[in-house]
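The data below hold one chain only, encoded as structure tokens and taken in the form predicted alone.
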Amino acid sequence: MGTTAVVLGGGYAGVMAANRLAASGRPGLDVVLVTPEERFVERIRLHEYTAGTRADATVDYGSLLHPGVRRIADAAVRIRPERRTVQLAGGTGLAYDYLLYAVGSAAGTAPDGAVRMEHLEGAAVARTQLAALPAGAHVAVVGGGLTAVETAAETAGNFGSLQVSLHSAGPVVPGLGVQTRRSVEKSLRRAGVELHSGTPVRTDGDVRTGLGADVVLWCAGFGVPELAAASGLPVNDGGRLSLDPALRVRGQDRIYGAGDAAVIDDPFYDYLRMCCAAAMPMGAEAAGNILRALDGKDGMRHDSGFRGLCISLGRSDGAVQFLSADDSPTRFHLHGRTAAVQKEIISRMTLRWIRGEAKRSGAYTWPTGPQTGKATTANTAPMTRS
């Protein structure tokens, strides 16, 4: 009999995982990717799409996936571990031998009058609204993370006739070093972005009135789908699927997780943030552990880290913060056109890494994580290093 591996989610983690499984060439392995999206969304490009500097932020799945991956255009609404089935929104049940939960992050809540644009649907609404604004109109971007900063800079750069402001409760991009943050703030001001940091935005009533803005783009944090919690699987306080260091759900030897919707419940891994730089290694490693399970081998403890954070500040400006493996900033950074080029190279490489994995399972590699304090958590399968 064959083995069915179902991957839930067609984002960076899910597509990487599906390719690693399918390209392994295991006889009898049926790899199924379940995603409601018709095309792959380059979420790292959404700020460009919103501001109108990119015509499309999607890619045909056919150009990314291994031909052995069977894609189902549907969404999972319930996982039934006791039956090893996934209930789909279309009404059918999908049986699995191994399941990889990679449903990604979901749009969080936004106050009245604001548009969330971390996902394609919201970005499309924001794109339309921005294009319709008259000269002199005010666009307020709320949030202090990368999405907010890049959206504000891109919008100001492409709509020189608009007033653009950025509002954050704390400092912009908190993970930056002091000098890097100063250079980012300088670039934002040079692009025409008015900065308001340190004051939370009130969310009672229509937020446009409070900010005196014609359009408000809300980029303040992510949420996750409720699928794991609704299915009775262990989740953390934020609703993310709880995993052991082998990226497996404790008590469920056939369910693994990766990406924004999952979290390793070992304090050592607190440095892993919600981003594609963490999602793709998690997806690849989770798929690798499924393949090891098929061979009767123990899973491997996840090992990934960071080397740099690239920030787009318009088409010809950017910043690169070099990082230690645990995501802490070093004293080195790049700024200006060189950094913008580096950001574009990394953005293009994400698709190349995914396509490379479709050609050869194991082609994708990533930076290793911190090397101290790697004690194996109790009740976890034995781990080894790759």
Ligand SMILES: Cc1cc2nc3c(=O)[nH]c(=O)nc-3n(C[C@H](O)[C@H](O)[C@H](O)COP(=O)(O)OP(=O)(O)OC[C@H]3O[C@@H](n4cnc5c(N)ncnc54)[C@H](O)[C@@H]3O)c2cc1C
Given for the second form:
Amino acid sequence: MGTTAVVLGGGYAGVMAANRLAASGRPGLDVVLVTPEERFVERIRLHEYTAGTRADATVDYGSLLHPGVRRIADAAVRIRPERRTVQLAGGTGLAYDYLLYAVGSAAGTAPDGAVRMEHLEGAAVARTQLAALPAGAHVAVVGGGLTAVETAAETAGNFGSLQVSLHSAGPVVPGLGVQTRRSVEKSLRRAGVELHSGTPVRTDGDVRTGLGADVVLWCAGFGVPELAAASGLPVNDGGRLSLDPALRVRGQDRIYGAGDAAVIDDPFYDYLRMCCAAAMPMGAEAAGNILRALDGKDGMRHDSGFRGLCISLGRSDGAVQFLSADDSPTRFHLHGRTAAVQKEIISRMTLRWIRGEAKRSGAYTWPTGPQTGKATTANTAPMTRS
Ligand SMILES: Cc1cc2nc3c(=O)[nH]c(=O)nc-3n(C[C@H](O)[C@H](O)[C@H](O)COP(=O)(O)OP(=O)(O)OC[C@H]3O[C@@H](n4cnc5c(N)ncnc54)[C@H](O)[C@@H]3O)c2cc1C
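Right, the form predicted alone is done; let's see the coordinates for the form predicted together with this ligand.
Full assembly next; the chain just shown is listed first.
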């Protein structure tokens, strides 16, 4: 009898996982990818799309997925672990033997008068609004993280006639080394971005009025879908699906998770932030662990880490902060055009890694994480990396 592996979410984690499963060539394994959109969204390019420096931020799934992956254009509305089924918005009940939860993080809300541009629909609205602004109009970007910084720089770079400001409650990109952060702030100012840090933006009433802005782009953190919580699965305070270090839901031997929508509930893994650089290794590792489960083997403890953080600051400026595996900054950093080129190379590589995995299961490799000796003993089963 065949086995059905259902992957929920066609983003970086889900597509990588679906490819690893399908390209394994496992006889009788049916790989189903459920995702609402018709084309893959390159979320890491959405600031470019919003600012009009990129015509399209989507890619044909046909060019990314292994031909054996069966894609269903729908959204999951409920997971029923006791029946091993997923209820889809279109009415179908989909049976699974193994489930991978990878529904991402483009689910937050914005205050009145602001646009969230971290998902395609919001980015399209923001793009239209920016393009319609007269010279001298004011665009306020809210948030102090990478999405906000990249969006502000990209917008200022492409709309020289607009006034662009960046508003963050704390320092801009606090995780950077001091010198890198100073240099990023310098680049933002050079691009014409007015920096306001240290004051939270008021969200009562129309936020445009408070900021004196014509358009407000809201980039103050990602929110996750409520699907896991609504399905009675364990979630953390932020609603992310709670996993053991083998990326499996505790107490559910058939459900795994990966990417922004999931979190490993072991303090050792606190360094893994929501990002594509963590989502893809998690997707690949979770798929590998499903394949191991099919062979009756224990899953491997997730092992991924960071090497560098590439930031685009418009089309010809950028910064690269080199990192330790646990995401802490080292003293090495790059700036200017060289960094911008480096960022572009990495952005292109994401699609290349996904396509490589469609050709050969296991082709994608990633940087290892910090020493696991520091980990707690919260894991339920022995997990090794072969
Ligand atoms: C402007 C911007 C720039 C960024 N730049 C970088 C960067 O340079 N480097 C980096 O590492 N990260 C970057 N990120 C973050 C990165 O995009 C995310 O961390 C990454 O997309 C997470 O991958 P994922 O697969 O978990 O989720 P996503 O890529 O968000 O994919 C989730 C998928 O699940 C689908 N889905 C949602 N709900 C359901 C449902 N109910 N049923 C089925 N499917 C569902 C969605 O439609 C989507 O296809 C950036 C983000 C933004 C917004």
